[in-house]
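Consider the single chain below, provided in structure tokens and representing the form predicted on its own.
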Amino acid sequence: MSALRIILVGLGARAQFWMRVIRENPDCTIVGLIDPSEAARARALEQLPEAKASASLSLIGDLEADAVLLATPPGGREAQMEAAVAARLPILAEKPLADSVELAERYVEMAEAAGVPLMVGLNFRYLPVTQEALRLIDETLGPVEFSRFTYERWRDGRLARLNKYPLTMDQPMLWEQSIHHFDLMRYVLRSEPVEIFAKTFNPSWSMYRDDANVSALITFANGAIVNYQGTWQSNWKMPDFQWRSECARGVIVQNDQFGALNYALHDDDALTAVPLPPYEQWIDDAVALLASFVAALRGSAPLQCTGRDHLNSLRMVQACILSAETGQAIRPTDLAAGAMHKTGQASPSHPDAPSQRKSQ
């Protein structure tokens, strides 16, 4: 069976994770890569000498591929989408999939009209850390009930290995990275959010533009709660993590975002350390998550993280912008299909709340 043929839009830092993880993958092959950037694609042909560059979006439809992968920022993919699905190749799109509900209802719509396979790059649900919690509920502890989930990081977003639009965009904490989080949440309890109540904000010390910090309690419809604290802009270089979920049997301790997965049943005197295997952070699940993609594609396996899907974790995100601009928690199903954005007049789930405006 011939390589997949790829074309590779977008040239930044997270591209050169996607460059190395396709030319080791024997399945696929990239023949197009596009970028505004003369010296980007210099660096990238560097790389890939047998592929063709341009700066034109036109690349999409000149040359004979089998997908396109979108490595690029969430705001102004409208004209990417669009010539992707002119041309009817399956779409690859790093998270999140835009930077409004809307926008990505929009994209989904526009992709199933014309039968356009749409994936979203949701690659930590396949770290193998997420797949043993996952065993775990199912095998050891039970259904969650409720769980604590803390993301603290200074992110110096001036970094030359890091993408720089986060340090001038709307929500950049939610957009980037509560979303992975998010998304983890609805995958491993295997439930939707039916209510959020939220606070966003931005210390005094912050390098971006908008709010780095997010403080949320999320209700999902299967009754478990997730007390969520995520920061960008932690005063501390050193980065902490914890998930911590209590189960009908037990505890899930996960203590790095990454691995260190322990439990413990009710009556333990202390926690049981899970084996994980080896693995190279933002390498091993950008392979697993390209063999997903490639198996869906060639009709061995359904399509994953799909468009659609990922809606409901972008209305989390929405949810949590709202109900930090009103001080009310918010249904996060009250943003589906054109339900109200941006305005603070979606359906709170508790209207005698005190107004409270988002801190800038």
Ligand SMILES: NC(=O)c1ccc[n+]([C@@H]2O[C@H](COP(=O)([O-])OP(=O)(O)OC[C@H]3O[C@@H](n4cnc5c(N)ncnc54)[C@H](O)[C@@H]3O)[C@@H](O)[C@H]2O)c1
Contents of the next structure:
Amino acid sequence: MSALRIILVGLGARAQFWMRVIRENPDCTIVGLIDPSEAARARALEQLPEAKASASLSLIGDLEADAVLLATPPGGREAQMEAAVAARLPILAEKPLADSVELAERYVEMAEAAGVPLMVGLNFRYLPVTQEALRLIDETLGPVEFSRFTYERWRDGRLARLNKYPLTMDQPMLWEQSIHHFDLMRYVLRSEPVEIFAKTFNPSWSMYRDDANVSALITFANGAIVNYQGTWQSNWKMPDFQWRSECARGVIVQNDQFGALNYALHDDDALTAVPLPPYEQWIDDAVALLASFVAALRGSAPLQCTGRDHLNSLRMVQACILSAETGQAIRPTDLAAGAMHKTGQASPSHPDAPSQRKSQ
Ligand SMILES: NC(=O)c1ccc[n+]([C@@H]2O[C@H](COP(=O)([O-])OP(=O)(O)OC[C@H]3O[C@@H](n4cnc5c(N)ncnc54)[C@H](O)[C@@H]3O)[C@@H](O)[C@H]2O)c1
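Output the structure of the form predicted in complex with the named molecule; the preceding block shows the form predicted on its own.
Below is the entire complex, every chain and molecule, led by the chain shown above.
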């Protein structure tokens, strides 16, 4: 079977990982490279001299290709989505699909109407630690009733190897980072959120223009409640992560976003570590995600992480923003297309809740 010919759009930080992952996958090859930045194109061409590079999206219609991978910032993808859909090329888009739910809905509808598969790059689902947590729930511990999810990091957004747009975008923590966490919650709990109460804020030392901190209390349709705290501007250079879930027969404790999985049954004196396979961060998860995309395009497996599924995670982001703005709990389902007359008019789930101003 011939290799899947991919056009990579956006040649920044994330694309460096994708170039390696695709190069090492015999089922795939990069035929096109698109980025308005000449320096970014030159750097990519050094690694892939046989590919065609361009500043223009017209390459999408001009090249013989089988798929488009969007590794661009989430804001301003309209023309990219339109070009890929017009060329009838399946799309693998980095998360978040867009920087607004309305735009993401438009993209999903556009792709579905044209019969174009649209997958979102939710690589954390493909980590062995995530798959093992699901297995523990199913086979050992039983369903999660409540959980505490903390992600604390001092993310130096000025580092050369990191993207720069989050420094100035609205709600960078929510759109860029919490979106992964919200997706994981939905995936591992196997349930959809029904109510979110959140506050977002920015500590005095923050290098981000807008809020780098999110605190949220999230209720899921199956009754599970998650207490979430995420920050990109903790005040210690060392990162910390813990996702502890209280299940029917005990607890699951994940102490690292890439691994360190443990569990205990109710009467155990100590946690038991769960063995995980050797693992290269940011690579093996992308390898598995790409394999899943290829399998779907070849018809051997259903498409995972669809754009439509992703809308439910994006609505969690928007619910957090609305909750922080209004001081009220928000039902994410009210944010579905047609459920709201206009953005910001989702009905609060507790109309009598005291009004709180968003703290800056
Ligand atoms: N899944 C993950 O774990 C993960 C990790 C990092 C980043 N990401 C995502 O990857 C995406 C890109 O992030 P990044 O860190 O590479 O950002 P970046 O700023 O480093 O790179 C983005 C690149 O896109 C280019 N670009 C901008 N507009 C373009 C357009 N219209 N057409 C073509 N190219 C355009 C820019 O010139 C830049 O080279 C974002 O959605 C981000 O959230 C995902």
